[in-house]
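Next comes just one chain, in structure tokens: the form predicted alone.
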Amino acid sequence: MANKMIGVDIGFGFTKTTDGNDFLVFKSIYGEAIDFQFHEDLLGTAGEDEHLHIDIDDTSYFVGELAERQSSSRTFTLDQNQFVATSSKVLALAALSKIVGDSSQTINLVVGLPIGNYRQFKSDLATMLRGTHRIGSTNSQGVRKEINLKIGEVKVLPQPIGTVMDRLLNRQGKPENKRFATDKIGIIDIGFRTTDYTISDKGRYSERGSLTTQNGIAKAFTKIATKLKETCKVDIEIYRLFTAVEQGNIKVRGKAYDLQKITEHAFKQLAATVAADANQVWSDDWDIDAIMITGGGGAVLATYIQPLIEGVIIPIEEDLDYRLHNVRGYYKYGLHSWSPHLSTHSEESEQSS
């Protein structure tokens, strides 16, 4: 039996995973688990995907929305060293526990890292995830089950390559979009903590045209939180601003605050920085055919960035949440790499093993 293929995108803001059919997305936050005195969902509105309660290495964690609601001590970090060393394993295994379930099938896994941290952490991340993991998973009714998660091969890619693979490969992992195999494409991948810039030159990764900056969407969120503190005198954690920014308002101790003006100002400032960095890092790459803007931050900044970019912009297909293009690309790349009937591995495949 062939190994099951899974893509996992462990982001600072959200963790995403897919098996090619289903997707799971949750905030990249976890905390200590507590014993519930009462398990009933009073209004019947919570889904099982929102209840991530796992045991790893004799430690019990709440993950995602459950941790935000229930854990007294929570871990949410923008520090890359801490994120890889302590958070990545918990978040990845939590995601896999849901999407794999009771399957005894061995998994092949493709994950990504920001370009600036790729060389330093790719081996550590692959080693951390590879092997057999015994996980306890407890559902919303308090029923616990044991999962024996077997991870065989692990490939680590520079994160923006996922979006390229998503456009280049079809659902079977076969090259289909000729433009991405023949053209020189620049990718701006705006995440929560970082923004990655890279070039896919005829389907090959360009080291010279690649850069990671710390100008992720968190920088705008930090400015919004600072303005809110001046107004309402409360320190609001930036991971709690996702819904408020999307809705354009937030309630603090029952009082509503309009976020639209400060959000637009923060996004415009960040977009100008992102565009300036792109124009600078690709100043010698005047032969770029087109540019893509992707990532969760790309969804909100694209309209601000496009007028500031020197080049032709390729619109991202709107068949999918912006946050999921990388992880779907990881999945497709895994099919391409490990299916014997498909073409040979590309150069970055050999670099990432």
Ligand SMILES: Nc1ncnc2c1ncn2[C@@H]1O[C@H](COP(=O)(O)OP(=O)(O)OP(=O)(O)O)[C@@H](O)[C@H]1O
The other form holds:
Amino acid sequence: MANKMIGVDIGFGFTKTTDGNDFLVFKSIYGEAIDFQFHEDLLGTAGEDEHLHIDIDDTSYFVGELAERQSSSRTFTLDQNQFVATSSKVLALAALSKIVGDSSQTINLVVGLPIGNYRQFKSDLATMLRGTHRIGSTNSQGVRKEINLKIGEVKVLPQPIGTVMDRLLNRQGKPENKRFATDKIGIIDIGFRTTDYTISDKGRYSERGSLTTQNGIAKAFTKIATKLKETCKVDIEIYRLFTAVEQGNIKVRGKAYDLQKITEHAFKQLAATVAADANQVWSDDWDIDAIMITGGGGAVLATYIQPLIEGVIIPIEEDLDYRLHNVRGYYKYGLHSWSPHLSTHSEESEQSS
Ligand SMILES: Nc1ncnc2c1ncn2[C@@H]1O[C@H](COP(=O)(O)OP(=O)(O)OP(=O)(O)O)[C@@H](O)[C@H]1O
Ligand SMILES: [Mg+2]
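Having seen the form predicted alone, could you give me the form predicted in complex with the ligand?
In what comes next, the whole complex appears, and the chain from above leads the way.
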């Protein structure tokens, strides 16, 4: 039986995973599990998808929304080294436990790392994930089952390269869109915490022209939170601002506050910084054919950034949530690398620059 191909993108904001058919997204938050007094979902509104409760190495965790709602101590780290070293295993295994279900098939995994951590952590991350993980998974009714996650091969890609692979490869993992195989493309991946810049030169990752900055959407959220603290005297954890910002208002103790003006201002300012960094890091790469803007933050900032960037922008396909383009690319890259009849140049995996 062929191994099952899965892509996992562990971001500071959201963990994204796909097996080629289904996508799963949850907030990259986890905390200690508590014992529920009762398991009934009062209004029957919580989906099984949102219920992530897993045991790894004798510790029981709530992950994603469940941790946000129920854990008293939560890990939501913005420290990069700690994130890769400790959080990524919990988040990746939680994602796999959902998407793999009961299947005992061996998994081949493609994961991404931010550009700035790529060299330092790529083999550590692969080693940490490879092998058999015996984990427990408890559903929303409190029924626990044991799962053996068998991870065979692991490949690690620089995160924004996922978006290039998504455009270059078709659903079977075959190179199709030749432009991405022949051109020099700059990618700006705007995430929750970081913005990554990189260049794909004829389908290869080039370390020159690569940069990771801390200018993710969180920066704009921090500004909004500071403003809220001034006006309504509460400390709002920034990961609680997603919905509020999207809706344009927030309710604090029953009173609604309008967020549109401050959000617009914060996003414009952030976009200017992101664009200035792009022009700077690629100042010598005048031969770039085109630029792509990706990541969940890309969806929010693209319109502000476009007029400020020197070069041609390729719009990314609108068929999918911007947060998911990297992970779909990882999955396709997995197909490409591990399907023998397809790999004409699979050793590009090591992506040496
Ligand atoms: N449907 C959505 N729900 C929530 N956030 C969204 C949505 N669409 C776009 N966003 C934006 O996407 C951002 C997160 O993007 P993404 O998932 O790419 O970040 P990440 O990969 O977790 O972060 P990083 O790359 O810094 O590790 C959020 O900050 C939010 O502004
Ligand atoms: Mg990301």
